[in-house]
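Listed next as structure tokens is one chain, alone, in the form predicted on its own.
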Amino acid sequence: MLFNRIDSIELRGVTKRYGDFVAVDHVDLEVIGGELLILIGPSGSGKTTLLRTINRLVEPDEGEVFINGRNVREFDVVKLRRSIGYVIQQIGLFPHMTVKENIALLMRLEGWDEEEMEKRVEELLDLVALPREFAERYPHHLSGGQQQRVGLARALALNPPLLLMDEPFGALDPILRRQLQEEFARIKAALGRTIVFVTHDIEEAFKLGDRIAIMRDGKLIQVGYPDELVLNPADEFVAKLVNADKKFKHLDTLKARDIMIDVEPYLVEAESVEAVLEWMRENDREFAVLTKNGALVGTVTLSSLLKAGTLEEAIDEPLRLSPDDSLASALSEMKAKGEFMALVVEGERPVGVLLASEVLLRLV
């Protein structure tokens, strides 16, 4: 490892061109040690290059980055990569090798014994809320978030002091990217590890990011804590992308129907905990609403089915919405009873979901 810890990382007069196009265009930014920092921008923006450069993925046509004061490039590329967690979107597991096999495999290349390797990969299933049998099952046994939490628990295997993530939520659907936001921001605060992670949802960005840097056309357009964000926007664009004013600007002649998702995809009747895991298993969901002849008995996560002995100590009761409640008065009741998704039922069946983060976005 050729970092115990991670005091600073500095990128200066980083640019990038791939012919003539400027993929990344002088950008000077610095990472305070410990910090979660935010890349955000739209599609093309340059976000995922410069990430990239830190790592040495990428390597810049100008400019240099350090790491505590070190060019990386002084560095063996090998042992830099090593020293950094990586985790993506696509995830990446070995589809031959099992998750523990998964998990382990820097570990194996660095020389650990088997004890050694079987303690850590306990630690890390634990850390990313799986269940330690899991380690004996192989990638298509799982499902989308259970694959992102192994690609996670992989990128932290030799307990790397720096992590870099690009849009490791991207592909999930809602309820799962909200979940797993959930469990990172506990996983960010167990860690206390520096982390560059890439976004286009400023909503993420906001839950999870201590400072924010946006991007637009491969130049650093602002960085800052979000209240001074939202409070100085540098220009139009940034004001654009971070006003809350503007989000809301029609919410009060707005209703939960109107914002709702398709609950659809979530409906399942069954009467079993196997019944629903084999559900969910087959359409790659970790969450589901559990109906009998049409009408709502409640809803249930992987996790609770995993831990419960019988299906009803796994179901939960959700927050119930009627589809002509006032949006205004739906985000309130959810806000004060701390629930970021609530239910929108018609007499006893389910017609949508309400996912707070979902009403940001839709709204701009």
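Take the two forms, find the largest set of C-alpha atoms that superpose within 1.5 Å, and that set is the rigid core. Residue numbers count along the first chain shown, from 1. Note that the coordinates shown come from a computational prediction; the quantities given were computed from them, not determined experimentally. What changes on going to the form predicted in complex with the partner chain:
Superposition on the rigid core between the two forms places the CA atom of Glu346 2 Å or more away from its counterpart. The Cα position of Ser322 differs by 2 Å or more between the two forms after fitting on the rigid core. Taking the rigid core as fixed, one finds a CA shift for Lys335 of 2 Å or more between the two forms.
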Second form
Amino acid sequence: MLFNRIDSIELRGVTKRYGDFVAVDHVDLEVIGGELLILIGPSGSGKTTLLRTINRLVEPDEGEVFINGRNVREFDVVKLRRSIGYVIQQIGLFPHMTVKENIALLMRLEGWDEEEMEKRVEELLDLVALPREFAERYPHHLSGGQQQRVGLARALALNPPLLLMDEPFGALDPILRRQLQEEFARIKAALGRTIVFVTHDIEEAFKLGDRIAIMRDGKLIQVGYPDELVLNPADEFVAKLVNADKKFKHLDTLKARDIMIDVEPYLVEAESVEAVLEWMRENDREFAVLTKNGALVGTVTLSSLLKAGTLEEAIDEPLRLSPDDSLASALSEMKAKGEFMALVVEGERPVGVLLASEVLLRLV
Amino acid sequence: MVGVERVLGAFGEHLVLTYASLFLSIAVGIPLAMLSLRSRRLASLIMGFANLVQAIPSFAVVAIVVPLLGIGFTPAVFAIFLRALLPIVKNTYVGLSEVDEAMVEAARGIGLTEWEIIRHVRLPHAYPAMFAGIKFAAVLANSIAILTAIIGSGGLGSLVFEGLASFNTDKILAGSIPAILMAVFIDVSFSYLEKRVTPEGIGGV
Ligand SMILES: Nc1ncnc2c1ncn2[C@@H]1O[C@H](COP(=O)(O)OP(=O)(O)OP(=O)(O)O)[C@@H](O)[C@H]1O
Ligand SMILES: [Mg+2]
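The block above covers the form predicted on its own; next, return the form predicted in complex with the partner chain.
And the full complex, kicking off with our chain again.
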């Protein structure tokens, strides 16, 4: 490790051009040691490019990047990257290596002995809530969410004080994304490191970010704490992005049915743990709503199924809402109960899933 | 009739000749392919040379070696080596360079050196192409090892040429049938090796 902790990361006037096109345009940004900083903005706004100047996958044409006051160009590039965990959305994992080999690759290259590696891999699997027997599996036998967990475990292998995450949950279905965000929020505190996190999703930004940096057309538009962005948006663009104007005004009249997502893709009629697991594998889901003759029985997650002996043990009783419940009261209730999700039912029949909106939660 | 001992002796020589030159081409070809990844210019130089050698008829390659190295076993090995090199270099290079760039970027991003990327990411993905090249090279080596009898390499080729010169069908068959068996053996053995080393999840295995 080049550094044991991060005091600050400073980007000064960072500019990257591709031909005449300016992908990143004179960005000044400070990441405070220990925080999770979100980079958010539309597609093509330069988030990935900016992120990659930190681990030198992109060398800026102008400007400098400093970590703990030292220019990153002073460091050996391989040592620098091994001191920085890197998680990406697309095929981050090596398909020809097992989960264990993927996670242990850097440890092996760093010359750890077999026993140490074994121990660390198990530690990391526990941390990201994957069963230990997954160690011997190949990535293509895992669901999208499980692969993403392995990617995180691999990034944490050498215990780097800094993590760069580029839309790690971007390719997942909305409920799975929320599940992983919840898990990540939980382990984030335990990780205790500095994280720069790229996302498209303002909900994700509000859920996970300490501060949020907003980019557009290669420029940094505004950096601040979530409340600042909602209450004092720098311009129309920021206001639209945090969506505060629209949702804020209508919060009183909005109902659960207006922002719930369709439950159909998550409905299963099954009687056994095996049958539900099979369904999850086929549909690449980690969450299911169980019904019997159309009536709600409860919800299950992949991890609860893997732990439980019988289906009954795995079933959770979700918070139930009716489609006409006002959004404000629904969100307050979810907040009070600490639930990030509720089921919207008509009588006994599930019709939707309501995910707690982080943006709105700050307003109710 | 041809004595069994004569055939076995010739077969042994043929085996040593074929495999010695083949392993030499592998030992030189794979590093050359890896080196070619380093720069475009080096790649086109190496591929250019290998293509040139490939364009020369086998018989001419065997002949050309004589004024340079004389006759006997070593010049024969060299001639076969030259001919077997291209399919190995070319296929290995194509296999190594056609690995998904995003995966290579990911490897670079987590801190692998360029050499470690070749060793742990590119090479395993290049196995199918590489083995196809090696098998092709082995078949070439096997057939040129017959030709090199002309320059005194010994082996099955001497039986074949003696048979041809004296219209002795037995001798021709005693030389060519083991060579055919050998071709089959080469294919089977390298296919087996390929299965053993190729990890799951690559090339539709
Ligand atoms: N290597 C490259 N060559 C040419 N143009 C590039 C290159 N990398 C990025 N760009 C361009 O720079 C701009 C910013 O790209 P970047 O990937 O940083 O955007 P982004 O904000 O991460 O977008 P997304 O949300 O879609 O991932 C894009 O218009 C992209 O086409
Ligand atoms: Mg991007």
